[in-house]
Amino acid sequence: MLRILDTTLRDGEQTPYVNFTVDEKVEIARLLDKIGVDMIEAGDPCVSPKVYEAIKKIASLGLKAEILAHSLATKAGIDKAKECGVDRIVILYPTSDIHLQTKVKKTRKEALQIIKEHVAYARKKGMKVRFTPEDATRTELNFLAKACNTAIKAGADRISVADTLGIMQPHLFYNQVKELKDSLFPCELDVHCHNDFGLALANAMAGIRAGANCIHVTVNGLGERTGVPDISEVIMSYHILEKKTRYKIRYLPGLSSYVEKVSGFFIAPNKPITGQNAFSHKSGVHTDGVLKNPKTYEAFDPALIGRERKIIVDKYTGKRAVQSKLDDYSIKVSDDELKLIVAEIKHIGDERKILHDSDILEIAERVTGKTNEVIPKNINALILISVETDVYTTSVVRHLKNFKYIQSVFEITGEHDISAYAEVISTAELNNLLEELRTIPGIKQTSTKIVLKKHNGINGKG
């Protein structure tokens, strides 16, 4: 059976620039075991003491998924995490030779001494063991059987193939866990591969038909440089392309816009399941087809996790989606009418990068020669915009400035650290303007208030 470790706490704060409070760390904990994670790993206790606190925390709460420790192969490292009251330990070693040569300088044999006391250490203290042999994928692999035995002759029961650089392709990897599996006694095997190449999912899933049974992943695919396999994308390829259906996917997207927010870690539109455009469509030809079936162009519906499909009307835009968009707003246009509507967003298209629902009613408005008292025209708006801490806030000022709609920025002092001033035609406009800027990186959050009157200078002069 298919299990879920989850290693966001640990590999997923090495990720540069991110890092957790204690009571975040406590919500994504919760969160990922509403989900139905397997197993939690939640941080190395000799990190800092509010690591250390925050995996008591976590032992302490009495979740579904097992809470695991990490640590090197040390006795200090060993009893911190006991003193966390975790379910498991992972006791982390290198076993390639270019590892064992110039990071820990140890012969073979000094390192297999090393993995059996300590693991034998940990099972002498009443805890659980997966033994995790760092860079395993460039491990010779008779070492690696050993090294893997060793620790399960000590009393560990999982062992972890790690790939620690990322240079695994699937093909490889599937011969490489199928032969260790082969040469070990008998334990559970995990697969741990980070994404450097872009291979990070695709190595994992070869490595479960190889016989292993558990993948290490991260909410949004956070970790050490590029990250491991993000938690939407390995449980929606299992659960829509494996049929195997028993993790909770409707809170998928509340957990990776959580940790977005907490991590300031943005994820990319384009990134698979959670990205602002996994189920937005563009082309005539794809729009047409997803709006007489949404099996045409899409792979499961949105409204499996709570999401919805999104029409982009612009120059690639044909008939049938301009039309879907003024029904939305119960605009009634000839055939002729849509015709000449959709040529203006043609030729509007060419000129602009973005064109708003705003523009494409002003367009049918121009057209049919009809007033749609559809959206509110000309708001004045101010918007107070937070910032990220670690995040430089004239940078944040220099991405304002470029918004077409923006009129002018000042840093400001209080509870906010930008306002911005905007004038826009519509309601319609604000919102489509909002949406954009909470796309730029560092905005913590954006409180908007509408201006009702505006008054120029002093009594009336200037």
Contents of the next structure:
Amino acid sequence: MLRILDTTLRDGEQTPYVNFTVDEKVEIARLLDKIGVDMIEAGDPCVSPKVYEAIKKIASLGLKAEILAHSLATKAGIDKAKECGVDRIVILYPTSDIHLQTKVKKTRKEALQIIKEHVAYARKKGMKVRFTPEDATRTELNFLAKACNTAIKAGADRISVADTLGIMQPHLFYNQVKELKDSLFPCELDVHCHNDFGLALANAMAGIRAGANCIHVTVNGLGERTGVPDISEVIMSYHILEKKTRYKIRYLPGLSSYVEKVSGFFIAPNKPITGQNAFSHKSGVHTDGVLKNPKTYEAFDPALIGRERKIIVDKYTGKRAVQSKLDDYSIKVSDDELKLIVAEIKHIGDERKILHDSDILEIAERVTGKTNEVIPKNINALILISVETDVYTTSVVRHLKNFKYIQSVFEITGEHDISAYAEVISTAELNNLLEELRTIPGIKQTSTKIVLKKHNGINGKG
Ligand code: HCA
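Moving from the form predicted alone to the form predicted in complex with 3-hydroxy-3-carboxy-adipic acid:
Whole complex next, starting from this chain.
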């Protein structure tokens, strides 16, 4: 059975410029536990006092997941992990020649002795042990097997096959994991795949096919350099493509948003599963298909994970999508008017990057000659922002444009420096957005106005 180990709190916090507070780590661990992940790698207690504190706190929560501490092969690290009360310790030691010769400066023989001694020491302290041969995928296979078997004989019951540099390809990793598994004493195998070539998830799935049973993930694919597989992508791949998982998938987007907020690491719109565009459809052919039957262009119903499909209207759009957008606002138009609206959208769409709903409604008003007074369905807000005097306003604007709920941004004169127009679905989401905005360096103050009604055109006329 597939197992998921989440290492957001360890490898995830190794992402450049990401630091979680103890409370944030506790919340992430609780959310992971709610989803049902099997193991949570809570950190290396030797890194800092706060990392130690967080591991200890998480280990005391009584979560269903097994809690792990990571450690180098040192007795001090093992002792600290024990103090934290974790279920399992990971002993990390490199096995590739380049790491042995140039980093830790040990011979293979010395490495085996160090592995044996520290795994045995941790077992004696009563903790379960996973051994990670660091840089496993660049380690000569016979020596890799020897190092892993040394750890297993000393008491480790899990081995993590670490593709530390992310240099594997699925067919090669499959062979390597299979050969390794065939040469090992009984134990369970994890796969830890870095994403340097964008192959981490594919490699991890190949490793599972080859006999491993646990994939290491992080929320939003955080991790050293380019990270490791994203929890939502891994779980949904198994749920939909392999038709097997036992995780509570509906909580995945909430976890992703929370980590996006507290990490300050914004997810790309085109990120699978949790990205803004994952269920958006744009071209006329696609929107026509989706509006007739969503299965034409969706591998699964976004509602499964509490998300909604979105139809984008711009120059690529056909009549059906525009009609559905107008239906959303209960705006009735004749077939001839619809054709004119589509033509106008294509015309304007050639000049513009984005067409907002308000633009489309404005076009509809112009074409039909009827004024629409639209009360927004979602919460629309004008956020007025003041920036610090020594800050280049445009750099803050650039930052704001990456926020998924912000529709447009203006640099303005007067009391404030920037006006941002946001569309969110709830006050909670607005609150989160404002909190995120306040963390942007250079933002001094925000003042938010909720939009009650939108009136398009001059004096409400088209
Ligand atoms: C690192 C170590 C590690 C460990 C993986 C594991 C790696 O941060 O360099 O314990 O399974 O990739 O080798 O993340």
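Here the structure is a predicted model, which means the values were calculated and not measured. Between two forms, the rigid core is defined as the largest C-alpha subset superposing within 1.5 Å. Numbering follows the first chain given and starts at 1.
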Large Cα move at T389 between these two forms, threshold 2 Å, rigid core: yes
Rigid core superposition, A422 Cα moves 2 angstroms or more between these two forms: yes
Core-aligned C-alpha movement of M39 between these two forms reaching 2 Å: no
